[in-house]
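Only one chain is given next, in structure tokens, and it is the form predicted alone.
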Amino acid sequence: MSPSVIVIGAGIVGCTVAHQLARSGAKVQVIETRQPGQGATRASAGILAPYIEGHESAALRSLGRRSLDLFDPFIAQLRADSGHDVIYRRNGTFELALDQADAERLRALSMALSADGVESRWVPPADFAKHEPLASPAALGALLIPTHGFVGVISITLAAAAAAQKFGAHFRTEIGAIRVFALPTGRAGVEAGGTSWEADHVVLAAGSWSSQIQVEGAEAVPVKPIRGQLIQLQADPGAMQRVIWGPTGYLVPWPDGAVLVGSTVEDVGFDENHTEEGVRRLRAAAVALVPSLAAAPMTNVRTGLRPRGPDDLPMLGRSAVVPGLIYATAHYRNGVMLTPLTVRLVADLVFDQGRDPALRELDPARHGRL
């Protein structure tokens, strides 16, 4: 019998997640405050890059790579399932050294990754002209590493919902969920905006917001939304190949020339707006990198909120206080590397298909009741 499934959530992890168990065969609705994408999805750069997001953590570092490895295949499904065109690069990232501490750290990390088998070069500044001849001279050299690349998350997250409801899957947005509870059987309700539904598993896929919903017994998602900014600059197609990274920012260049800039990390509470101030790091951090940036016109400014856990490691797996809960939260930084490590998961657990053993260290229950 086909499994009734709730996602609250559609964001990247809410929509791509709804996809996969509505193409498997379950019975999905989504419930949404918004339109998809329009929480901390606006505002991701898309970029792929675990061996740079995960410098200081050996558990993003394994779970990155793990999603990276799923990514090609993941991106093929989505685009033959929905008919839309999702951007997507895997032509490396290019990570500038602007002083001593940094060229000895990225030198330092280029050994580690080759004796991990990771490819990786370091580039003096000499030969910068052979991958990114705009990136800039005052550099003492980068750091390539060419499995890494970018992805459109509007784009997925779009693609993904629209692919979910062609194989059947409900969206109602515009309503937010409030409350969780528990039914006999192991099922799972949800009441929101006056109306409640039940089903067979309710993901918990809320991001900053899942702190808000009331789960029945249970304590208070622990995740706190941290705000980031991104500006948009027009350079010239092509100007720029690979993303290119730096101690305050990093760039991601579309084909269409567009250059995404970011990104801030500002604990404000539930505040989405930009500020002055930000916009002005950003174009700062944009020139140190591509000095040619100064007099590229600004035409974008996009805000979100990162849901971030007490270790900056996602909150994956059942709840221990209400058995059809499924927690797919507190993703942070990372919620686009690691979607389709997240979307398996979550499969998994809806199907009864095995317990991976990435959701010991991932265990919601690692901090506190929930």
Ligand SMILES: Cc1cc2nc3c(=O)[nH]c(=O)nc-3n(C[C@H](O)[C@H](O)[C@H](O)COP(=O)(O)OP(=O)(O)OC[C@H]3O[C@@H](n4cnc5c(N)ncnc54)[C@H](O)[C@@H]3O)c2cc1C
Contents of the next structure:
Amino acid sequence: MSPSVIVIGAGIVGCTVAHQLARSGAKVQVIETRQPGQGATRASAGILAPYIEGHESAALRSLGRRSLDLFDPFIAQLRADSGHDVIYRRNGTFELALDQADAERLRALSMALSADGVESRWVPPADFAKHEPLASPAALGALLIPTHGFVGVISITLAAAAAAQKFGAHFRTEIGAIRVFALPTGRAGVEAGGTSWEADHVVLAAGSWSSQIQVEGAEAVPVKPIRGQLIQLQADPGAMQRVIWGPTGYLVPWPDGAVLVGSTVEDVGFDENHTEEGVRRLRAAAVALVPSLAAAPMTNVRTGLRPRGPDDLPMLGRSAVVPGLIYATAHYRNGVMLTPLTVRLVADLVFDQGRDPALRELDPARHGRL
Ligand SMILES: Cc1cc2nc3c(=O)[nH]c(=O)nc-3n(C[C@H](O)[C@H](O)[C@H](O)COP(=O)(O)OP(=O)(O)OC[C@H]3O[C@@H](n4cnc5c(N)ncnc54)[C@H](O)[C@@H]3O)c2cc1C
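Could you output the structure for the form predicted together with this ligand, given that the previous block was the form predicted alone?
So here's everything in the complex, that chain up top.
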């Protein structure tokens, strides 16, 4: 018999999980306080770069590597099921050296990555200027990692929501989940919008807000909101080719000439407003990487609250307290990069025994009674 699933939260995690479970035959219902694609998702830069983000974490690098390998088929399926176009480029990232210390660090990193079987190349200044003529002439070279790339995060999320609905998923928006509880049958219940629903499985994918949903008998999920601001500038289409990452920020060049500039990292609670200071810093970061962006019009400012757990890794796995509950949260700075892997692990928990070794590493119980 096909399982029933309630997904709480319609960010990139909730929508893509809902799509995969619905296409695999589950009866899916999504509960979302606002509309799909809010939360951290709406501000996300969508960079797929485990060998930059995972500089300091071997666990994150290996999860990111696995997820990156799943991206091509994941996007192909999403495009086919939704009929939506989804921005997706795998043309690599440039990590820029603007001083001698950075140049030495990145050269050493390139050698370490190559020794680990990861394609990477140190590009000296003259060659780099041919690839990205608008980039700062102060650059002392750049590390090219060709397997990296970027996606349009809102386009993925809305495509997944549309595809999920084609497979029968039902979205209940403008309703917040308040409580999750165990039923004697082993199923789980969710209290939301003045009523209760029950299902074989409940997936808690409410990002930074996961801590506010009471799970009966369990501790509050230890996720903390970390605000990120991102601005969007308009340049000429094709002016830049690849993601450019520097010491104070990064640029993501979309095919239509939009350039996303990120991002701030701020511990300010649940405040989703942007600030003048944040916008000023991001503009300065953009100009340090590509000086001509000083004159580029700003077309948008977005903020999002990244869900950060105690060890910066997701909490993904079955609750030890409410058997029907699956946590899929705390993706912090890497929720987009880790999306295809997250979807696969949640599907493994719903349809199979949840034997994937990554689930041991990501077990929410490592952080307490969850
Ligand atoms: C500026 C910025 C740049 C980023 N850049 C990157 C990047 O380049 N690469 C990368 O991999 N990641 C990046 N991230 C991180 C990534 O965006 C997040 O990890 C990811 O969006 C988390 O998705 P989520 O679905 O778990 O949470 P969210 O997107 O926050 O979604 C949670 C949803 O739950 C809903 N909700 C809240 N409470 C309830 C409730 N009680 N009941 C029902 N629904 C509820 C919210 O309204 C929201 O829609 C970035 C984040 C920011 C802010």
